[in-house]
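Below you'll find only one chain, the form predicted on its own, shown as C-alpha cells.
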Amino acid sequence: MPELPEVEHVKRGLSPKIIGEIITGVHFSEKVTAGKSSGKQTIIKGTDLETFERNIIGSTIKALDRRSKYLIFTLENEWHEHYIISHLGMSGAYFVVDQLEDIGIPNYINHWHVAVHLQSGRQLIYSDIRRFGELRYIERLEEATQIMAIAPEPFDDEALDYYLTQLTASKWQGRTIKEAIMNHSVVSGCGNIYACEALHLARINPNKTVKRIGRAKRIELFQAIVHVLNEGIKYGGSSISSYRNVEGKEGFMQTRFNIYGRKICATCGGPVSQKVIATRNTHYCTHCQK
C-alpha cells in the first residue's frame, strides 16, 4: 500500500503537470460503470458518476495537496472552491498522458479506471489493478472526516505533543505500540512498512504495549517515525509490489530497509521474525529489539 512518502512523491509528480489545467470531460472503465450500475462504490465514492461529471467539468485545478495518505485536489469554478479526495488503496497510481497507452506499464493501462481530460488535451489517468482505492468529490473539506480525525503531519512543530497526549488515552495502554503508531488519529501517514523501519531504528519490540514505554523511549520512537519517513521521500517511496510513480517508475526506499521483508536483521545480522499484529505482517528482530 502506498504510505506518506510515496503518495508525496505522487503529488510532487502530478502538481507542475495538472495545476492550472481545465477538466473537459471525464470517462470511466466498464469496471467502474457496471459496479456503480450495480449499486457498489467502485472508485467514484458518495456520489453516482454522472453528478460526479457534472460536478468537476469546467472547474479549473487550482492546488494539489497531500494529508497523511490522501491527496486533494482542489477545484476552482465561477462559484466555488470544491474538492476531489483521492486515495490510492493498495495498488493505485496516477499518470498524465496524451493517450493511454503512453503510460507505457500494461498492467496500469489494463486497470485503469478514470480518464479525465484537461484544456491541454492531455489526460489525468488514475489505475488501479486492486481497485481498492478511491476519488470522492465533496463541496467543502469538512465533509472529509476521514481527514478532519487525522494527526498533525509528523514533520509539524506540534505533531510531537499531538503524540505524546494521543498515547495517555486509557484505549492505547494495552494495545501494542505498533498499531497505535500506524492508527492516523496518533500518528499521520505511518503505515505498515514504516512502522516496522521505525521501531526498530528506535529498538522498541512492536509486541509491547504502550503502557509499558516511557516518555523518552516515546519520543525516540516518533523521530525514528520522522526520520524514515524522510528517508522514504528521499528515496522515491518503496515499490514493494505495484507502487510507481507519476513517471512510472518505481522508488528505491526498499533497498535501504533494514528490517521490513528481510529474512537477515541488517544491523547485528540475526534472523528476523514475523507476526500479524493488526492484521498487519510486521517484522522484527528480537536481539535489537526489546
Second form
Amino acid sequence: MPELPEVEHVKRGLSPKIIGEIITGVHFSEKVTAGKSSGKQTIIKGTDLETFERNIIGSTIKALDRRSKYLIFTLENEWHEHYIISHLGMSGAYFVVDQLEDIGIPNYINHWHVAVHLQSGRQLIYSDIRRFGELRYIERLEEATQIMAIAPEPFDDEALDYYLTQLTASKWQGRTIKEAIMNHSVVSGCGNIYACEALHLARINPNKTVKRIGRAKRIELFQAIVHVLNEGIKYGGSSISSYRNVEGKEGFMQTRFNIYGRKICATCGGPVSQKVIATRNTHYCTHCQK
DNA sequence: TCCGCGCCCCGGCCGC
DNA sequence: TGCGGCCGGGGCGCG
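Starting from the form predicted on its own, produce the coordinates for the form predicted in complex with the DNA.
Next comes the full complex, and the chain you just saw is listed first.
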C-alpha cells in the first residue's frame, strides 16, 4: 500500500508528465457514477461529478506537490489558482497514457475510476482497486483541513522539535510509542510498515509507553523514522500489496526490510514477534528491541 | 467542546 | 476448488 515514500515516487514520476498540461475533460467509471448517484462519496469527495469536471476543465496543471501521503495538484485558470487533493488510500495509482490499455496491468485497467483528459491527447488515469482513495476539489488550500492538521514533513528542520513537543502532551504518556509515531499530528506520513522498521532501527520495543522513553531515545527514534523514509524513497517504495508507480513498476524497498513481514530478525537472526499494537499488525524483535 | 470508539467503504487473499 | 472472513487509511457519527 502507498506510504509516504511511495507517494513521493508518484509525485516525481507524474510531475514531468502532467505539469503544463491543460485539462480538457474528465470521465468517471461506472462504479464512481453509480456510487455517487446512490449518495456515497465514491473517490470523488465533496462535490458531485459534474461540479468536479466543470471546476477543473480548462485549467492548466501548474504544480504537483506531496504533503504527508497526500498529493496536491495546483491548477490555474484565468481567474485563480485552485487545487485537487488526492490520497491513494490502500490501492490507488496514477498513470499517464494515450489509452487505458497502455497501463498494461489488468487490475489497474479494470479498476480505473477517473480519467482526466489532457490537451496533448494523453490521459491522467486514477485507478484504485479497493476504492479507498480520493480526489477532492478545493478552491483554497485552507479548505484541506485534513492536511492542515498534520505535523511538518519529517525532512523539514522544524519537524523534530514539533515531534518532541507533541510527545510531551499528557494524552501520549500512557500510550505506546508506536501509536504515537503513527499519528499524523506527531509525525507526518509514518505508516505501519515504516513505523515497525524505525522502531527496530532505534531498538525500541513498540509496546513501550511514551513516558518510559527519554529525550535522547526519542530523538534517536525520530532520526530512525527519517532514515527509513529516505531509504523507502531511495529504493522506489515498497510494494506490499499492490503498490505500483507511474510506470506501473513495483518498488523494491520490501527487500530491504529488517523486521516488517519477516520471520527472522535481520539483526540477530532471532524469531520475529507479531502482535496487534495500535490496531495494526506489528513486527518486532524482543531481543533487539527493549 | 473534545475525545475515543466503532463503523464503513472494498476486493485480494488466506485458511479452512 | 469454493467460500467466508479478515485486513486496513481515514472520515464520520455517536456517546
